[in-house]
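One chain comes next, on its own, written out as structure tokens in the form predicted alone.
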Amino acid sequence: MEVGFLGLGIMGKAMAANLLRHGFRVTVWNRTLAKCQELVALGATVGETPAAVVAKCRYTIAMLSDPSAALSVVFDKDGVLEQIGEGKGYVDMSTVDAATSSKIFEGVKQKGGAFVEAPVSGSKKPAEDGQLVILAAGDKTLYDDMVPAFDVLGKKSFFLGEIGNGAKMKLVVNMIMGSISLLSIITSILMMNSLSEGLCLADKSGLSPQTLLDVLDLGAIANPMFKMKGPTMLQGSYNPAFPLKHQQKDMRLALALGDENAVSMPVSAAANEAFKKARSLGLGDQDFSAVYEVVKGAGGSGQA
């Protein structure tokens, strides 16, 4: 099966690499073409423009950073619409709002092509391991045609019906994840303070601090988020598995969906403010756990 792949960021590069490793013929494009070379080493060919990729491939997948990028790749000069047509399918796996998906759908439809939105739940590691969850909607025939690729990219794919449902589901999922992640980080900060005192007390009492950690990890106080992110957070190291700027973008889009449906989301609104503050501090390209720096700063200044 031959597919085109547009967008080779953290997620897109891992996904395209998985397709290549599973025997797919893949033609790739990225705005910075130099980023294609790692995929070329795995057997990919390069398209000079999105239009060139669509012209070559019956099916084209896109994994782009935000709604603006998703629209640009489709509607700008040398974009998808210049070559999409009858017998060709376009699958946008970016996280965008329902209005963006609908606009892309209308453009592709007018050219005679088929469209599926298929945002994913998961970050860098699940993308590398082919363990994403795919939330698809749109043309059912195209979805069925893409199942072999989806089976490589993810552990489960859902078909959610009409265009917009995939985008909405992804935003709800990311809104919940973003809010819970922030609450987990706040909880972890409180735990860190208690843990620091406990480790000191154990040491002064002649007990092994490492044994204390082992005991705590086996008990009810064990915290998966702290165990996974805690060590790097304490070191101030935030290599991006899921960039903070994308988490904040998803929170913003989810809050807009809440406004549209008159759903009050105070926890998510508070979380969004923290992620926005982190972006203003220049942390947007770091892992979303870098929001710890905001919470830590607020705690250090005595703010609630």
Ligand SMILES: NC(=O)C1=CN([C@@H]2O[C@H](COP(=O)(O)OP(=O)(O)OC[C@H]3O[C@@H](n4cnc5c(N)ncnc54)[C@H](OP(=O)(O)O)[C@@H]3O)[C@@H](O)[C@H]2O)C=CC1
Contents of the next structure:
Amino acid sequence: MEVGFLGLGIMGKAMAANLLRHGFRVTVWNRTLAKCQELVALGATVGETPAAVVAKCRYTIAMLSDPSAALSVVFDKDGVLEQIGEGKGYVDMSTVDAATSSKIFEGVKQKGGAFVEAPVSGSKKPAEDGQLVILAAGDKTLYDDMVPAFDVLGKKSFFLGEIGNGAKMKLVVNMIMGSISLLSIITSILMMNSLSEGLCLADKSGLSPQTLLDVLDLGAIANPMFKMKGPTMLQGSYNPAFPLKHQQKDMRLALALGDENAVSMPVSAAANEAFKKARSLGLGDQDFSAVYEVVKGAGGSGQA
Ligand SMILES: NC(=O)C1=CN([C@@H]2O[C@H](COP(=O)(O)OP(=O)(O)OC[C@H]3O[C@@H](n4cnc5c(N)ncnc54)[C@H](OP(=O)(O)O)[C@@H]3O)[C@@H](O)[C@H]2O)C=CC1
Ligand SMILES: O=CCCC(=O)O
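Rather than the form predicted alone that you just supplied, could I have the structure of the form predicted together with the named molecule?
Time for the whole complex; same chain goes first.
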């Protein structure tokens, strides 16, 4: 199967590489064209513009940063709309809001093409391993055509019906993830303080601190988020798997969805403020766990 791939950021690069590894013929484009070279080394060909990629491929996938990028790649000069038409499909896997997705759907439909939105759950590692969860909606025939690609990219794909449902599901999932991550970080700080006391007490009492850690990790207070992100957070190292600016964009879009539906979400609103604060501190391109710096600055223990 031949596919086009637009957007080779953290996620797009891993996903396009995965398709190549599984025998797909892939034509790639990225705004910063130099980033295509890594994929060329894996066997991809390059399209000079989104329109050139769509002209060459029956199916084109996009993985772009946010609503404005997703719209620009479709509607601007040399964009997808210049070449999409009867018999061609466009699949946007970026995380955007339902209104953005609907605009793209209408634009593609007017040209006679088919459109599926298919945002994903799972970060850099699941993208590399083909273990994403795909939340698709839109044209069912195109969705069925894309199943071989979705099977490579993900461990499970859902077809959620009319356009917008995939975008909304993704925003709800990420809103929960963003809030829980923040709560988990705060909890971790408190946990780490009490853990420090516990380790000290074990040591002074002649017990092995490492055995204490092993016992705790098997019990009810084991904390997967802290286990995954904790060690690098403690070093103040936030190499991005999921950039903080994208987490804050998702919180913002999810809160707007809450506004539209009059759903009160005080926890998410507070989490959004913390992510915004982190962006104002210049942490937007770091991993979303860098929100820890905000929590520390607000009076959490730097010992954590
Ligand atoms: N990282 C993660 O863990 C996950 C991310 N997502 C979502 O996937 C999408 C991509 O994320 P990720 O790969 O991490 O993001 P990156 O920031 O690493 O990559 C963003 C991509 O979008 C391109 N881009 C940005 N603005 C424009 C524009 N105006 N026109 C054309 N291209 C543009 C960038 O091009 P250039 O290289 O030129 O800057 C790059 O290819 C986002 O919507 C994110 O929310 C979903 C699940 C997990
Ligand atoms: O949108 C990013 C989600 C990251 C994840 O699901 O781990």
